[in-house]
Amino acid sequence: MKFKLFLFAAPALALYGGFFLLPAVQGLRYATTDWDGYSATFDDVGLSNLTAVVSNDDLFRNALTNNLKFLLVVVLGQTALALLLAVLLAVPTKGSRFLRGLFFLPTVLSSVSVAFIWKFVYDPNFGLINTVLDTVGLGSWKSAFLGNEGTAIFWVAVAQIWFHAGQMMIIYIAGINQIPPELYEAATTDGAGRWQQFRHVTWPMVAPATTLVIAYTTLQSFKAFDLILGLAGNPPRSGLDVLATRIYTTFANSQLGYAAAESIVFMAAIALVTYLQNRAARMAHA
């Protein structure tokens, strides 16, 4: 019986081993070499690549800082917006169903399509936002958006929130619909208002959904490679360079060994951030 179960799982195990485990092990090996990705031979350099990434790489440090800024804005903004939309649209009516579909629509678009849409919105000369500001007499508020090195990453974060908030809204609606209506009836009997019902009933009961949304949003934030390349071009400027684009640029510069070392630090950063977020989510719902 056990052998039959093994045979049943063997194709999946073979694919997982071939496409995930083997490349991961190879990545660890290449991180200790100076391989350029093309040559037949390479030299071992020990841990010097990892040491350089952690201690002596200003470009990688800048990308990490940008990624953390992007992550913070997207996680907070996307989670809050998704929860707000879910609370407002949880009751199934014709209007709420239409709005759910409308807010979910950006999720089915490709990252390249979203990048083109927001390039039009952010264009400093002919973009939607600056045109509207001019029309309503607020031309002094016009901005270069993606052309501003200090704030460009935040404008990309806004595009990312627009892209995926509807998807997270669906998760929250599923969580809210699982809450027993008796809890709201008891809260109403005790004189609780809408905010108190949200604070003491909805928020604690959607804790599993919140954990899922935060974890998924974090991964999305670290994987926003194609959206950033679509908005910023390749290679992106310093203000829009994140870890994924930094690794890609290093690889494109024929430094595969060093790119592998950057990937290891990248994975460690994702694991650390995810762990801290899970701890914070448990404390917030305790």
The other form holds:
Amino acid sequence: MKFKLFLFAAPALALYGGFFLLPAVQGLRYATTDWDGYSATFDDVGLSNLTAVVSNDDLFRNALTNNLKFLLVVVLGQTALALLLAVLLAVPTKGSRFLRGLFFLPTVLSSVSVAFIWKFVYDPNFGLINTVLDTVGLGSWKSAFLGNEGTAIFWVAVAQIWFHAGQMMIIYIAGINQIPPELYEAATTDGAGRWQQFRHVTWPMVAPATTLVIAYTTLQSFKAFDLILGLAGNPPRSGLDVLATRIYTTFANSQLGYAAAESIVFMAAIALVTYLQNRAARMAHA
Amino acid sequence: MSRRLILAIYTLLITVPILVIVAGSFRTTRDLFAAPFGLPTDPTTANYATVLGEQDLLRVLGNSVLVVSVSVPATLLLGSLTAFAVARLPKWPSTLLFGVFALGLAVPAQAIMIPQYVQFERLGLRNSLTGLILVDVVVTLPVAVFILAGFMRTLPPELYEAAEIDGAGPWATFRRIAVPVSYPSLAATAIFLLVMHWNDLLYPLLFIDDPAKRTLPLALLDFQGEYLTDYPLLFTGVVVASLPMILAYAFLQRHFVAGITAGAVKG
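Alternative state: the form predicted together with the partner chain, after the form predicted alone:
Time for the whole complex; same chain goes first.
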């Protein structure tokens, strides 16, 4: 009789099945066609879209490269910053509670808002960074930041870290607060300094939090779309194009079948990165 | 570097851009460019008049409010009913049900948005707020089920069994036991959904062509096209779009943190 409980899940299952699982399967079908999204007819092109995406598409490869650059900078920078802030704010005092709240604040803003804030920070003529550089006499360091095709993606990574570091900080604080205080007491008795305490107590004890932070940051930065569209405009120039924006651009150019094939490769890339990360985490914990 | 110095620097990194944006929304372009860090020399509310008036932002704001006020409760209701089933079903059907939704966690929106676009177009649900609400509910259901089931599964079975012995059916058990004890987890999920749905850009970009049906992030993005370097106007848009969330955050800080980190801990 317990199966009556399935009725509770029925409405959710119907919507999720109809509007999520079904389109996911249809996507596989579209990927084997040259459909533009409008025409009544289209041809079956088999796996040629997929092979073209994988072997012979410079735009796609450029977007993937940008994705990986972005991922690397965000994962390393954000994890290190979140851990640093968490270590400094883990002990609850009145001031630390306020700062935690402040550092978390950007997370509740929309990506488009964050993009506009950083567009102004980076503005080559009137932007905050160049103004500061001018004021302190470092005018020669002024830069167009987002104007340089080779490095623009790194500046977007900085904006992404500003956006989400506070969220990851909270996960680290939860991890640090679970460390038994006796471990620190023992370390102090053994004469360990602050750095040694971090190195031998905090860092190993927050390994599960690190795994989680890296996994989530990876997923979040791989899917980054709104922030890039807001900072770069639509469609983004090649230096700022990532897989999510590339798929959107292909789709907007009425190459629906091809965009569906790109989506499949995008998913496979995410699955591969997640898998490699899980393996690395397991090896590190072993 | 000392603790205080690092914290002071990061505090500046967070607050300075935000304060410049807020101050800038009350300035003219010329005033802003003359001294980006300054306060308004001659404060003006003209940007707000432009944004709220010409740009129809009140209607856009209304659309956003409408979307979240339907989509968040709907996702919460569907998600908690499903989570209850996951918590109460015998082992293998429970695993199966949970697994089907867990599958959705691994699929990024960009991977299914194209077939969804085609499907919603065929059903006449594109370019409508109903369609937008529907797709918001669908894509966040897996996360809602994940968080809520994670909570309801940890509750002791005796809690439910006691009610059932007293003759309560599953519906009564859900309403009188599961929902009240899950309150913290429901609140956290609600906040997570609120932030997700309020800030979503991808689906409005894909689904909405009619300017009258835009939501805030989409209207904000359109702004950029119209006022390419009119920063004070862009800043005003940012303030209007963010203020409701920031106010809510100020009052419900604990729930926001719990909600967004619960969303992060979805695995």
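Numbering follows the first chain given and starts at 1. For the two forms, the rigid core is made up of the largest set of C-alpha atoms that agree within 1.5 Å on superposition. Just so it is clear, the structure is predicted and the values come from calculations on it, not from any experiment.
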Displaced residue check between these two forms: V25, CA, 2 Å or over, core reference: no
Is the shift of A9 between these two forms large enough to count as movement, that is, does its C-alpha move by 2 Å or more after the core is superposed? yes
Inter-form CA displacement between these two forms at N278 - rigid core frame, Å: 2.5
